[in-house]
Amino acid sequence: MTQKLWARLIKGPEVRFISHLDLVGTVEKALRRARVPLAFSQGFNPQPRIAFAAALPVGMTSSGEYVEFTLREPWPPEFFLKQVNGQLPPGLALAAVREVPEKYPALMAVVNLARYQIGLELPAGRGSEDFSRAWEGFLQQEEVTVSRQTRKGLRRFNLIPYIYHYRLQEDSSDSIAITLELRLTPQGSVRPGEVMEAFRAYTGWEGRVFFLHREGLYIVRDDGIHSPLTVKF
């Protein structure tokens, strides 16, 4: 009987510039060194059953990445946490682990919201009220088209429907903090960097983004927003 575990992974500044593929490979090597009995996929090229809920853009830190591990034999979650953390490099750490019913949907199928923290400079002579007016005017548009190069070619999409919620807070006299919640959908998602680039293109805002951090990934249901490690099955 296999065992399914969900874990929260912290990605610190030491490893902020590694790619998603490198991140997956680093975690896989740590699991091998910890002698975790990973289950493997079927077929001609079996792969360890490790699945991240959503890829994190290069250059970004996170305090709430979520990973699903499938083991071919049960391990106590606390023992799994200790053994794997002993093999992860500086900048990566598992914060918590939870056992999940084997037949419960995959983590990437239920996580549908990402929350980001963004720090933005206020140009000289521009205050937080100026930013608020520009930001709200930007989001009142019915359509903001952004382009992204993918393996299948250039993809164009409207970013407005992906913005779930935001909160603005003056961080200091020369900066503003933005909490930005973005939907994750089966059709895709939008990156916070794409939102900020589109905002600058629309408003001509000159302030530099100096902080970009993913606070966490969440499951939105009718009864509220839940962490994958506390949601009821």
Given for the second form:
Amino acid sequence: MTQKLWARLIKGPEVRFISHLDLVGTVEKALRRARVPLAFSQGFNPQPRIAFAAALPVGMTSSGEYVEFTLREPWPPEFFLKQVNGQLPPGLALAAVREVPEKYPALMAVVNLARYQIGLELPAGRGSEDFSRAWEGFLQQEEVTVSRQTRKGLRRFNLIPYIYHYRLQEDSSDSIAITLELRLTPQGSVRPGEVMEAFRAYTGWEGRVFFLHREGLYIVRDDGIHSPLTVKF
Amino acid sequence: MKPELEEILPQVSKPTRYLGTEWNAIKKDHRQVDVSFALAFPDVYEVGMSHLGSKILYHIINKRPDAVAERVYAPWPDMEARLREASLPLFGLETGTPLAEFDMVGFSLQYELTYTNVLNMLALGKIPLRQEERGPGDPFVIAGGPCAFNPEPLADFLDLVVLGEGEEVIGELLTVLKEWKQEGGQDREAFLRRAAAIPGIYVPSFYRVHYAGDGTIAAVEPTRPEAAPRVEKRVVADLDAADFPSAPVVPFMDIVHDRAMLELFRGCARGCRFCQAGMIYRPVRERSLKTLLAQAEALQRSTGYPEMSLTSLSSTDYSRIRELIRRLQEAYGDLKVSLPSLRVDSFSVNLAREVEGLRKASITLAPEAGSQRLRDVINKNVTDRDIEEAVAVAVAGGWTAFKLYFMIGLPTEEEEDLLGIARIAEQVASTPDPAGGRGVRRVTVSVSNFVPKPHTPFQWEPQVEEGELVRRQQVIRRALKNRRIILNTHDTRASFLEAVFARGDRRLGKILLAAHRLGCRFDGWTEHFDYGKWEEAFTACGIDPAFYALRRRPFTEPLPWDHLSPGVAKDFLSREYQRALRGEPTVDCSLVSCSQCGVCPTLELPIRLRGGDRDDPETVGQID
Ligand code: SF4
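Next up, can you give the form predicted together with the partner chain of this protein, since the form predicted alone came first?
What follows is the entire complex, opening with the chain shown before.
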């Protein structure tokens, strides 16, 4: 009888430069040190069943990464949390974990929204009003093309359909805080850095992005926005 | 992390190289210890972090409450540029302490083409490059590793050199350093004299080299009473009693050898005549099964690595290799065990098949030479039959990709030997699969250029000159017909430079300095190697590199490294050289009889096969 656990992982500034692939390996080694009875995939080269809901861009911190672990024998979730946290390097921690029924869908198949906190400088002589106007003008376009260098070559796509919601807040007299919600779709997603780059290119905005943080991942349905740790199927 | 570093890291490739916060990294307050040591590796993080010797020293030094060791690697050129821009000195990874603030900076010398990185790291660390320019407050710059058995090209830059295995001598050295510091720590010569009295420590500045009219060495003369006329290497007699790194640092990023390392034994008794490691690490000393199982358990608990490599010069030679593998697999169901070096025979390939299955896409075999005759010359005890059988077993086991390693430019090599390389590759490529499968899909033939190394039977041999090496590469290329064979050759100019520095003397210090000033670094990396700059350096200094690489040295000529001893007698090497020319093999001294290399009597140490008889059914299941 296998057990399925969904956990929220924090990635702090100490480890923000670790790539997604390295993060997966780091978590796997921590689980092995904690002697977690991980379940493995089948095949010539069995891999532990650890699945991240959505890769986090390098350089970014996060207070809400979600990971699905499959254990080959059940562990009490609190025990799991304690054991694994004792083995994670500085900057990484499991904040919470929940056991989900076996029949639940895979976490990565249901998570479809990411919320980011972005800090943007207001250049001299420009107020938050100026920014709101520029920002809204930017998002009113039908199409804003992002070009991304991938291993398979250059990928070009329109970022507008990925914008779900945003909220602006004056942070201080010289900066603005943006809460930006972006859709995650089976076809892909747009990174907040790409949105901000496109914004700066379109509007000629001079202020620098000085803060970029993923607050969490969510499941949006007709009945609202849910956290993976409380959602029911 | 320092704010300046925070700024820089997003702009460089692979920033996790420079974090220093990996699991098991040890951070100590320098004010709470008496001596600080920077373990410097003159290559990029991924290479340095894969080196077992450095892990051992990190563990041993940090275990002392009165000492701290931090790691430092050669910054990749993009990071170097940022450090220079920001005027940040090179630093120890754990606490960011500038290199110049350590009491001692110790370089691991694994490869001659890292020497300019040694200089570059000193420069980036703001440490005076030449030993004689250093004064009170500057660190002592030391070195160890295989290239330390001829450190002469670096003599101008090193305060002292450690010969042989470091785990015991490092403690003795740090204790002397601590005492010297407590007495005031001003007189560098006083420290070096005390250090020179420790067996295994060589202080280059305490020796004067006299040259003959023809440019060869006439004599090397010690100039202080503490400096021994011949410095013997250090070895650890009992590896079961030796400390081992039970909790090595686990990198965040994927490194060259990203797995736990279990060291089965040191030394190798096979006696390949080209192999420096086989000579300088003698005699063979095995760990007992019991020790290895305890170490495997500690590594599993402390690192969580999903893979464990059984490392040694020739791992499948471990007396109880089958027993060890069986017990590891029983104890750790999902641990992948891997064998880094496979001997070319069906026994080894079968073992690899048992432990690795088809996890690895390809299997690597190193016949080294293309004919039986030449393999006898180099004492590579592998027959054509061994090769055939090993390949047949591998194909039957399901492997479809092969990597074959050969050398060209070996002494006495002829056309026939080169064609033999092509012939073996063709044979492997057309080995049928008895099960009727697809058979061999790809054969990658990697041909490197032979570099004669000090303290080997071929130390007197000239290297084959470049143009001829290129021609020999072409002979092989032309002889290969099968399109499934890929031939990789090595840069002959890099091999030439390696040969120059491997058997160089002190006069090459000028060249290193000139090359460093011209911007040479990472010379072992094709994308950074710039031979033009080296030519410029040789011309500017009026030194002919061919004198070092291409000249046949008479047996009577004093060699630059004669005063440094790995325990193997020079007359054994010359005997082996004569046997090579006659094509006479020499037996494995751990299996058959002693071939009188001199190591055991010199070091008063017998070879030690702790595993017991080779997987003898009688002893299987028993542990010492
Ligand atoms: S002295 Fe004899 S037994 Fe010892 S390493 Fe040399 S050849 Fe082998």
